[in-house]
Each structure stands twice: as structure tokens, then as C-alpha cells.
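First comes one chain, alone, set out as C-alpha cells in the form predicted on its own.
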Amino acid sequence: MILDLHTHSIKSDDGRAKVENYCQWIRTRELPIDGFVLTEHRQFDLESDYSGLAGEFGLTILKGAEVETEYGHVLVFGVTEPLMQEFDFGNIHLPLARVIEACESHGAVPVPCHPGRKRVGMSAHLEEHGVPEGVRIVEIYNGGSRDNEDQVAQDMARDLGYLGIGGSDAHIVSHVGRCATRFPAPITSEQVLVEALNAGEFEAVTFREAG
């Protein structure tokens, strides 16, 4: 099963894609993905229910979040209401250690995203802050990466022993599915996604020409 683990809808401040339009694009373009995870900026979208769209289009639609720390941006999978009480998702100066600690306490998985990117990527902050404890997975394929940003991410993952995921970081419909993550078994819920990530049962893949 192949999921795009990093997408943004109009729920994000700079997102311009409706979830239904993502579904339509995936099906009409016959993209090689089975679904996607909505990781809205600085929030977890508790209110939206996409089960109807998922059923209509035969896709898996899950939800996560993207938060901001001193090491750059971090995807969070397996968000629950108790986790949301642990730190302010809207705070743009979150301590990464606090995010990791809270995720571990509540069964969620934190994943630094686009870590090869300047300013908002983890690699840009290692010299100042050192190697953080508790990171196990980073995003090594990002559909919005430029120049050698993905290579920087891959080199960092190799050097520090991290596993790697892929996500499109789509903010517009035509970017969905550029990068994704392959799982050996179906991912049917956020909890199953967390279990697969914790088990290391995945592989980052890229389809940069898919759109």
C-alpha cells in the first residue's frame, strides 16, 4: 500500500487544495498511490470527517499534523485529544524534545519533514543545537524539495541512522503523489499507520512525474 504522508488542504493557511479535488486528481490521473495523510500546519483537524470521500473514491484518507520546532518542521502521526493537551500545536517555537516526549507518552510518531531545507529543516539546526535525542524517522523524499535538499536529507538519515518516509508536501492538487511511502500491508487507520511506522515497515518512494 502506498500513501502520501504529507499533504495540506485549504484547512492550512497556505493550502489551496480541497480534499475532494485531491481524490479526483488521484483517480483521473491514475496516480500510483492508495491514499494520503492530511498534515495541516500548526493544528490537528478534529472536526473534518473524510470517510465519505474515502469510500466514494476508494482511497485511504488519514489525518496528522505539522508543527514547528527549533529544529524545523515536524510531522506528527497518531494525534489524539490527550496529545493535543500536551503542547500548543499553534506555537511556532515548540521545543522538539517536548514534542518527542509528548508523542512517546501518547503513542504518536514525530517525523522531522523536509530536513534538508534551509531554516525549516532539521539539518540546518544541527550545528547550533546538536543531534536531538529521540528522532527515529525523517522525511527523505519531499515533493517540494529543490536543488539538493532531498540529498541532504538522505545523507543526514544515513549518517545518523534514521529511517526515511516520503511525502509530496502538496499545497495544490497537482502536486499530490509526487513522493510517498510504501507499506507491505494495508493502512486502515491512524493507529495502524503508527504501528507500521514504529515497526519500521515502510519504504520511501518518489513519483516526481506522477502529476
The other form holds:
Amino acid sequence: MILDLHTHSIKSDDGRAKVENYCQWIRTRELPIDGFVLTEHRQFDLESDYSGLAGEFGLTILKGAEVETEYGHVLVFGVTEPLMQEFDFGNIHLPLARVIEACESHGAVPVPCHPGRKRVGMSAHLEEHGVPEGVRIVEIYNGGSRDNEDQVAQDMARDLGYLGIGGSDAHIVSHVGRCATRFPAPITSEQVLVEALNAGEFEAVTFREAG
Amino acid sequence: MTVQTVRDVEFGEDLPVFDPDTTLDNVIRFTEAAGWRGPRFTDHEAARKEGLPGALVPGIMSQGFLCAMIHRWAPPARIVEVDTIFRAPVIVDQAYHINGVVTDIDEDAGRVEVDLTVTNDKGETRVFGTAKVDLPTAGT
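Just the form predicted on its own so far, so send over the form predicted together with its partner chain.
Let's see the whole complex now, leading with the same chain.
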């Protein structure tokens, strides 16, 4: 199963895509992905229920979040209401150590995203803050990467022993599925996704060259 | 074939790719017409002294390219909104390609949404956004 682990909908301040249109796009263009995770900026969307769309289009639609730390942006998978009480998702100055500690306490998985990007990526902050404790997975393919950002991410992951995921970082409909993550077994829920990530059973993939 | 009514449009349809003229001469013409003449748009060396990678194509000129692309595809279109997010500068005298795809259609209202992406020769996204476009409904 292949999931795009990094997407934004109109729930994000800079997102312009409706979730239904993501689904239509994936099916119309016959994209080689089986679903996606909505990782809205600085929030977890408790209200929206996409099970109807998931059923209609035969896609897996899960929810996560993208929060902001001194090491840059971090995807969080397996968000629960108790986790949301641990820190303010809207705070753009979260300590990464606090996010990791809270995720570990509540069975969630933190994943620094676009780590090769200046300013909002983890690698840009290693010299100032040192190598953070507790990071196990980073995003090594990001659909919005420019220049050598993905290569920087892959080099960092190799040097520090991190596993890698892929995500499109789509903010508009036609960008979904540019990068994704392959799992050997079906991912049917956020909990199953967390288990697969914790087990290290995944592989980052990119479809950008295929257009 | 150009689009005349909303019924000519299909979800997922690609607009013809548009390669904008980002030459310095064209940018100078634009900035003079717009009253935006400034060295960061019209002089590579002056722009580099400001820490920029080269002279910039003004944002409103990039938005104009997006609108031109839509009108080439659908001459009767009324562009309601172009919403752009600039991820990286668009540099004068470099090659760019604008792609557009139809991502939502409301046939009753005659409204179409289009994703717009400005990429460079390496396929990197410099600008992306969406446009809301009104087209004549069939029979009008």
C-alpha cells in the first residue's frame, strides 16, 4: 500500500485543495497511491470525517498534523485528544524535545519534514542546536523540494541513522502523490500507521520524474 | 481548441502549457507600464547587490502570465480570483513553464477551479496557486 504522508487541505492557512478534489484527482489521473494523510499546519482537525469520501473513492484518508519547532517543521502521526493537551499545536516555537516526549507518551510518531530545507528544515538547525535526541524517522522525499534539499535530507538520514518517509507536501490538488511511502501491509487507521512506522516497515518513494 | 462554455471543460483537463517571456526587455516594458521600474527588477547586478540571485520578475507580472494562460485556453473566461503562493523567486532571463489543470467544476454556476504551477527547467515549483474562473453556461 502506498500513502502520501504529507498533504494539506483548505483547513491549512496556505492550503487550497478540497479533500474531495484530491480524491477525484487521484482516481482521474490513476495515481499509483492508495490514499493520503492530511497533515494540517499547526492544528489537528478533530471535526472533519472523511470516511464517506474514503468509501466512495476507495481510498485511505487519515489525519495527522504538522507542527513547528526550533528544528523546523515536524509531522505528527497518531494524534489523539490527550496528546493535544500536552502542547499547543498552534505554537510556532515548540521545543522539539517536548514534542518528541509527548508523542512517545501518547503513542504518536514525530517525523521532521523537509529537513533539507533552509529555515524550516531540521538540518539547518543542527549546528546551532546539536543533534536532537529521539528522532528516528525523517522525510527524505518531499514533493515541494528544490535544489538539493532532498539530497541534504537523505545524507542527514544516512549519517544519523534515520529511516525515511516520503510525502508530497501538496497544497493544491494537482500536487498530491508526487512523493509517498510504501508499506507492505494495508494501513487502515492512524493506529495501524503508527504501528507500521514504529516497526520500520516502510520505504519512501518518489513519482516526480514520472510527472 | 479553445474553451467557450463550462460544458467544454473536463475535470483533470490540462491547459496548454505556457512559457512566459521573462526576458529583461519584456520585464522592463512591464515595469515601465506598471510604474514599478526599480533596479531589483531591471538590473541583474543591482539585484545581486541586494542579495537576490538576479533580477526578479515582479509578482504581479507572474500573476499576469497566469491570467494570460487562462485566457488563451478559454477566451470568454472571467477570472474571479488568482490566488498565488510564491515559494521561490522567479528570475529574469531564466526559463519557466506554467502548467494549469482543472481541479473543480460547478456546471450549474459555470465556475471552474484551476491549479496553476510555475516551474523552472529542473521541474522545481517556484510559484503555485489556484484560479477561480467563470465561464458561460451552456445555452447562454
